[in-house]
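Here we start with a single chain on its own, the form predicted alone, put down as structure tokens.
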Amino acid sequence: MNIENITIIGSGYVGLALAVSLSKKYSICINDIDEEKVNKLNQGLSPLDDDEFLEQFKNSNPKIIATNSIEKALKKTQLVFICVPTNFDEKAGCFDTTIIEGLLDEISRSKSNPLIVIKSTLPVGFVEKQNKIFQDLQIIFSPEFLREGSAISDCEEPSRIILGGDSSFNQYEKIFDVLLSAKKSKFDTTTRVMSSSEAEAVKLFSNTYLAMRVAFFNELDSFSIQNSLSAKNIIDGVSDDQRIGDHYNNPSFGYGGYCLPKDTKQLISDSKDSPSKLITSIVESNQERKKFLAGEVAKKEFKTIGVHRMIMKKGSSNFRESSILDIINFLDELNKEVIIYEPLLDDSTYLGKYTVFEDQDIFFQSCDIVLSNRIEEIPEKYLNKIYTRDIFNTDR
């Protein structure tokens, strides 16, 4: 079976990055239930308000068709990538995989018989279980390692490509060929094959390690604040050790975004029968960091506290699970007046209680102090009003 037509289910960061990257060689059809996204894609527009995607659709015009009909999307396809959300269900204490389970049932009933690669993050053991339920399907798991704001670049320069399946699956090379086709020719990429459960664990442990690293340097920074020390000097000295390095060492308001918060929680769930004190402490540390910084700001007794941007990082349109949201809540509990500047919010208030400004200058003039997780977009004339822990001006 030659792979010529690829269906990608879901047009979020992962699905859209795959679609753009693979469209140079393959016929790509995106299936999404969001009619507005489908219409934008069929008009040659990016459905995500993300700088990298907006530039790609403006300058490269990727050839992608889109439909909200799963039947149409499966008609001629040989390969399906499933890239839909698996949000963490706080009540159930695990990922909500019902969307994926429903999609696998639809694909099975369609009799289209494509290879299926799940890119959505999963609990350990999910694919193994689904292969037993849907014995007519060939399902594997391939974790994604994309970052918001650089998803397409990460598709073209992948650190590694991992495929996880059971012992009967024998078409890894075809899928490697597809995924490697997006890679820049001179970029060196490691490829690995393992069981689906091992691949699922790789994703969860990778993101939990990154969350741990963020939490570690944030605790270092909190220590520095409390003891009137230079966090930069300490971090520089620590990072000079090549075993530690100078990446992911920039203090912040806490980790957030699509992946790190939910993946750490899922790993805690998967590790409940194993020793996991360190993993559990990462989530606790992240909450303590946000509470600590809110308290530090509140101690300064400014009347009006501004929040400059709620997105996680420059170029992103996402502020789901953004660390600043919890800091706002903590400040609210301390009865502090908070106002917001966020161009991506259409409403004049956030949650009906925080004033949202459209004009950046008026916003700054209305604040006594402004919280900003990253200062790259702050006009120089307002830097004297900024409270940030951004020492190195990087998210890498």
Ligand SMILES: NC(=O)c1ccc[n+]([C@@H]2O[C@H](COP(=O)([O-])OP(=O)(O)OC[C@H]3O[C@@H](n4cnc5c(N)ncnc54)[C@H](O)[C@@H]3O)[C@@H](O)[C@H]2O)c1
Given for the second form:
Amino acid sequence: MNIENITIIGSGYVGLALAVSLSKKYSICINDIDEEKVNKLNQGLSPLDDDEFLEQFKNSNPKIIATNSIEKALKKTQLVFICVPTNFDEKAGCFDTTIIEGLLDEISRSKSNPLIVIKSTLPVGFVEKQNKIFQDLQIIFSPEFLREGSAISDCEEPSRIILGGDSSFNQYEKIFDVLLSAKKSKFDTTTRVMSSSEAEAVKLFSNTYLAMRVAFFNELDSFSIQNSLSAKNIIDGVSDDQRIGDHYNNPSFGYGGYCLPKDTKQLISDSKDSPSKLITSIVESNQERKKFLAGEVAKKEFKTIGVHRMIMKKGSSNFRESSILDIINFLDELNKEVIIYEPLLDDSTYLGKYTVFEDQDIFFQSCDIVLSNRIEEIPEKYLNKIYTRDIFNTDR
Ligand SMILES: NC(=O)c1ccc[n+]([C@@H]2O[C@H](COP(=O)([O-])OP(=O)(O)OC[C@H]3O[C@@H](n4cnc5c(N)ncnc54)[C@H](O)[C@@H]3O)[C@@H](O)[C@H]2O)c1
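Right, the form predicted alone is done; let's see the coordinates for the form predicted together with the ligand.
Shown next: the complete complex, the earlier chain at its head.
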């Protein structure tokens, strides 16, 4: 079977990045339940307000067809990528995988028999279980490592490509060919095949390691604040050890975004039968960090506290699980007045209680101090009002 037509279910960061990158070589159909996204895609517009995607849709005009009909999307396709949300269900204490289970059922009933690659992040053991339930389907898991704000570049320069599935499955090479076609020709990429449960664990442990690293340097930074020491000097000295390395060591308001918070919590759930203390502590450390910083700001007795941007990273289109959201809550508990500057918000208030400013200058003039997780976007004339822990001006 030659792969020519590819269906991508879900046009969020993961699905859209794949669609744009693969559209140079393959005929791509996107299926999404969000009609606005489908309409935008069919008009040749980016459904995400993210700098990289906006630029690609403006300059490269990727050829993508979109539909909200799953039946239509499954016709004539040889390969389906599932890229839908797997949100963490706080009540159940694990990922909500019902969307994916429903889609597998639809694909099975359609009798279209495509190869299925799940890119959504999964609990360990999910694909193995589904392959037993849907014996007519061939389901593979391929962990996705892209980052919001650099999603297309990350597809073009993937750190590794991993396929997880049954050892009797004999079509791994075909899927590697498809995924490798997205990468820049000169870029070398490691490919690996393993069981689906191992691949699921790779994704959760990778993100949990990153969360741990953020939490570690944030604890170092909190220690420095508490003891009136220079966090920069300590981090520089620690990072000179090549085993530790001079990267991903910039303090912040806490890890956040869509993936790290939920993936660490899922790994806690998956680790409950094995000896594990560290992973739980990472989640607790991150909460402690936000509470500590809110307390530090509150101590300064400023009247009006501004929040400059609620996104986690420059260029991102959303502020899902952004660390500043918890800091706002903690400041609220301390009865502090908070106002916000966030161009992604249309309303004049956030949650009906925090004033949202449209005009950046009026915002800055109305604040006594302004919290900003990253200072890259702050106009120089307002830097003296900023409270940040962004020491190195990087997210790498
Ligand atoms: N965002 C990231 O940086 C990132 C990185 C790696 C892995 N992941 C994982 O990939 C998955 C998707 O993440 P995302 O950020 O792209 O999500 P997203 O929320 O940005 O997009 C998901 C899309 O799926 C669509 N959708 C929901 N239900 C659907 C259905 N039944 N049929 C068709 N479309 C449906 C939504 O409308 C939305 O457009 C998640 O499991 C996430 O953990 C995300």
